[in-house]
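Presented as structure tokens, the chain that follows is alone, the form predicted alone.
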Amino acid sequence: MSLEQILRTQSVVVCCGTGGVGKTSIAAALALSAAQIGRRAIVITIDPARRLADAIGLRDEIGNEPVLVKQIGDGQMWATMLDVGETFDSLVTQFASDAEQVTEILNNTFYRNVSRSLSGTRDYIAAERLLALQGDDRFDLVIVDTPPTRSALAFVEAPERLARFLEHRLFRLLISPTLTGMKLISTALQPVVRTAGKIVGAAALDDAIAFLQAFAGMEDGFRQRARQSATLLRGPVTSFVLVASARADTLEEASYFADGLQRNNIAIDLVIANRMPPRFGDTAAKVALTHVQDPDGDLWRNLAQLHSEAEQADAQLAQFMLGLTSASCIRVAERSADIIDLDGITDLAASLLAP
């Protein structure tokens, strides 16, 4: 599937890739791409890093809440960052049978260490964000800016793991009304519990328990709605676009990426080789090693070498391409400055979809 394809017909995409590549500035670019061609297209960054306000100049405006970036004809783009906790707070607030049951929660220890620090947290709150911003009016396409690749992993397979958990019989005794404090309907357990009220403290481990007493109810609502993520995910209006460089490294951990994704049943519709080393044609190569021995050469040697850095890149990137027969690819050449402003999107996107 070509960039324009995805741009015209999708409804999200996940740009995934290693760290260092500038996948958060292509993320914003496709948006604007999008926004050019009249879809309203929101960017999405799920990394804690402020990298997407930073990239487009906006650095204390954007929050939780979506903002229009740029207004193009009909066209929109719009960027937003995720609140974990503030995501979580609102799906409390969805599912909870009345406003005692809420403040119940919102107030739990445990509840708000788990909603504001854990890892995994993250990764299930960023997939319901995804479905909520997919489910809005406002917009017809949210394009998703990963953390590095192991992260970006974490994110597609945490619904899947969420929706397990609480079909769990372990989740459903933990909810269970009859169990208070270190009491436990099944003594099976009881040693477990033991040990984590060593590990953790006891008054911690009381008030997981009573976290999870009180969340009893809402899990229906909570396991649909990772249900739908990961049904989102792997569906046939989401397409996967890998952002990566023509190194070695950056490489193999592409190609990391992209078996975790086949595992899922999740193949990469594009492949953005980005910060790739310029060309200046075949005959600017020849010539610049025919003068590489001048006295005064240093110019034409600089030519010769990045002719051959360009010629290694494209092998590499070559060899790679080998592994996604499905995936198409697009090359984007090394900018002789980082972007930060929306400027530097700009000309970015124009690259993207040049011919």
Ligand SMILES: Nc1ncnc2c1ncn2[C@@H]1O[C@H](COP(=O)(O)OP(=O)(O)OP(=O)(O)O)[C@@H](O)[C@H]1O
The other form holds:
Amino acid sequence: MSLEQILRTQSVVVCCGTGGVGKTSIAAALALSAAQIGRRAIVITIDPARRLADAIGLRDEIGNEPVLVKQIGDGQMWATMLDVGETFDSLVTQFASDAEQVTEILNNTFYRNVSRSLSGTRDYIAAERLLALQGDDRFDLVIVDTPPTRSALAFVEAPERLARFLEHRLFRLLISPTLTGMKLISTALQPVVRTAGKIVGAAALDDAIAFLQAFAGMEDGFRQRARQSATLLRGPVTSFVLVASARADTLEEASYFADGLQRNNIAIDLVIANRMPPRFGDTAAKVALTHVQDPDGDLWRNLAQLHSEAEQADAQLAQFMLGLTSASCIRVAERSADIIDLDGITDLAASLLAP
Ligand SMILES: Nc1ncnc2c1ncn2[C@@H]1O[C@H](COP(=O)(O)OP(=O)(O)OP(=O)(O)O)[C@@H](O)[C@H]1O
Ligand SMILES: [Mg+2]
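Would you mind giving the form predicted in complex with the ligand, to go alongside the form predicted alone above?
To see the whole picture, the full complex is given below, headed by that same chain.
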């Protein structure tokens, strides 16, 4: 699928790739490009660093609540940063049966720890937030900027994993209504609870059990949402855009990543090869080669060197694309400066859509 098709027709674009290749900058540029063609696009960053806000020059203004960054005719560019705790609390409020259950859970120590600090929670909540934004009438297109994680697939796999956990027999046993106190825990479960207590400490375990019991009745809501996010990520309205740089080591990582997506039944629609070495044309390169031995030929030698780097990057990229037959590819040249404001993003967007 071409970038233009993706921006015009899709509802979700996930910008993925390994660390530092330009995912955040490109995600913002994609949202701006979509706004330029009249769509109402929101870029969401699930990166705990504030890089998105920095990249578009809005240091302290972006939080969990979406902000309108730019209006272009009918098109809009919005931005939001995922606040995991806030999003989790809103899910609890949505699925609890009454105010008492909400209070009980929100004040539970185990819940506060899990919802605020576990990294797996971040991935699941990001998928949940994506679902909410996709259903929000204010936006036509949600662009997700994924974080630099050790396992870049965590975000894709998290909803499915949570759904499986909530369906697990042990979990269902733990929240069963007959378990109103530790004393009632069945003999079959006691060894499990004792072992868990030794590992995490008795007080932490009491908190966890209190949480699970307070959680009773809400698991279906959570499970359904998790299943819906998993389906959305694999559905026809979602496109995965892989950002890569044409260096052998990062392309190798990108290949692993593409394989992992494939195992999750997700195809990459577009590769954006970012930070490509600049090209000055073949003629200039040929002339340069005839001057590399000149005593004052430093500039020629630089040009020849750049040409050879560009050739190498092209060859590596071509090799990489052989493994991704259904994806199209866009090259973005290395820019002379970092991207620190909306002007930088605007330039980047222009080079994405340049023929
Ligand atoms: N085409 C480009 N030319 C020059 N600099 C670039 C280009 N694209 C991105 N950068 C710079 O590279 C750095 C990393 O970019 P960015 O934060 O977008 O990457 P990322 O993949 O989101 O990183 P992380 O994995 O840490 O989240 C930034 O300083 C950015 O300004
Ligand atoms: Mg980033």
